[in-house]
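First comes one chain, alone, set out as structure tokens in the form predicted on its own.
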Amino acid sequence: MTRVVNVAAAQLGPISRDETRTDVVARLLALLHAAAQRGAELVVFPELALTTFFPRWELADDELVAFFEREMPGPETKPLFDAAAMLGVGFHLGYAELTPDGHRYNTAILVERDGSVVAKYRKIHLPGHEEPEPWRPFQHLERAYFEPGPDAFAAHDAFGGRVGMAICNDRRWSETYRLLGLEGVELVCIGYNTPIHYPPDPDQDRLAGFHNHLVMASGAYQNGMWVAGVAKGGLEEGVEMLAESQIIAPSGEVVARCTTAGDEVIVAACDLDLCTHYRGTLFNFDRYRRPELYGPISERPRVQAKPPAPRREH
């Protein structure tokens, strides 16, 4: 008996900073019922879902906080869970999460069939920078309004498998996806927001795509699991972020794949029995790792390259 998860890319396309949760949320509503009309049984939805991307404006705290769910779900956000519940049908959310005790956290959540919170992820590799740089014609302020996750990555029994979660730049580094696939995961949700404009290098804005299908392909085949990238693309209060949401089998082919830069769902009928195919073959962990000379991974680097000098803009 095969194991078959029916999993959505759920696309957005942009979210205006006036835009309300309440409006957001009914976007969510029209694609979590269309998934399900696919037969969808998980519907990964993007980083920082409910909400336009701050982090590219300088904002004093009084904004900032407007951004920042204190509680999920909250009253705007129980609908989504409550149709979750009706249709049968869960999802993986990204969202800002601000902690009773204070913390700030880029955060997803998982969420099974029946409506109940399966897990929470907090990012851990946090990028941009910590001040303003007036030169950039946009800023990404994540360093500033958002604590690194301190948990390390790990895997959920759910969905009849074992699920992950990793957000935005956590799809860049290997280690994300090797510590996933250590933990057993057979499935890893990813969400992000990818202005495809980089100020430090512009030389890499016509390479972001195929960086973005580089790493989340690389990742699944090497580590013998299923990828669900999912974005929130267009054009976003003068930025354009990248979209191609994608759906990736532990062979690395995309099996699903957004066409649009707007809201779109994709559906494909992930085999998570595949995953033992490649870990038990080519990249069988146990018979062919070598752990014990991978310690310099771990270890400050003895060499340090200096970065280059950006590109400022004007």
The other form holds:
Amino acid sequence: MTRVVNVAAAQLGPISRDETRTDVVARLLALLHAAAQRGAELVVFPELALTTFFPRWELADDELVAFFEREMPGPETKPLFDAAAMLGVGFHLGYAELTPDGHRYNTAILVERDGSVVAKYRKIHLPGHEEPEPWRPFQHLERAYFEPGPDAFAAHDAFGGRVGMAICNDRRWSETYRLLGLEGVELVCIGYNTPIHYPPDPDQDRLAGFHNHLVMASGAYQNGMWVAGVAKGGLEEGVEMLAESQIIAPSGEVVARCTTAGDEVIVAACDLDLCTHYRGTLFNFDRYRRPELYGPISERPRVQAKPPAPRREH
Ligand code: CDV
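Give me the form predicted in complex with 3-methyl-2-ureido-butyric acid now, not the form predicted on its own.
So here's everything in the complex, that chain up top.
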């Protein structure tokens, strides 16, 4: 018996600052229904999918909390859970989480086809800066607005397989996929918000799409897992965001890819048993890895190169 899961990447186009949660949830519902009509069982939404990408601004505390969810589901997001249960379609959703004791995380949840929350993941690798940097054309204040997730990458038994989650910048780090792979993850859901312009080194701008594909495809191949990478793309509040959502097989091949920078659904039949082809052969972790020699990966680097000064624009 094959274990094929029909996975949808539900890419979002830009969300403006004045769009309400209700407006955005209506867009998510339209994508969920479109995905269900195409046979999807799991719909992957992007990082921070309920609002505009607010870390681009320096915000006062009262402005900031307006972008956060105190409960999940809450009154505005409940229709998504109800629709999921009614359609029998699960989803993965990124949002800004404010805990009852005041912690702020960049979070994603995995919801099963009956509308129940299977698992929560809080972003481990937070990019950007802690303080406003006025030289930048826009800010990236994730390190000011969120605490790093305290929990390790994990595998969850869901959708007939082992599913993992990572968020945006996590996808650039090989440790993310390897740790998920060691947990037996067969499909990893990754939402992202990636400004194409990278102010500390604008030479990287032209490579944004290439790097996005490179890291997710190599992570899939080197760990024998499916990767669903899903963007919030397009021109959002004056900042061009990378789209190029894609679903990648354990072979490293892209099996479905968005062709717009707007709201768009792509669907792929993901055979989870393909993972064992790679993990049972070339990437047989137990047989071929040499973990006794990998200690420095989990220690702080002993020799640290001095980081370069940011290449500011004039
Ligand atoms: N939301 C993100 O984590 N964005 C980063 C940008 C800042 C490089 C990313 O890795 O795409």
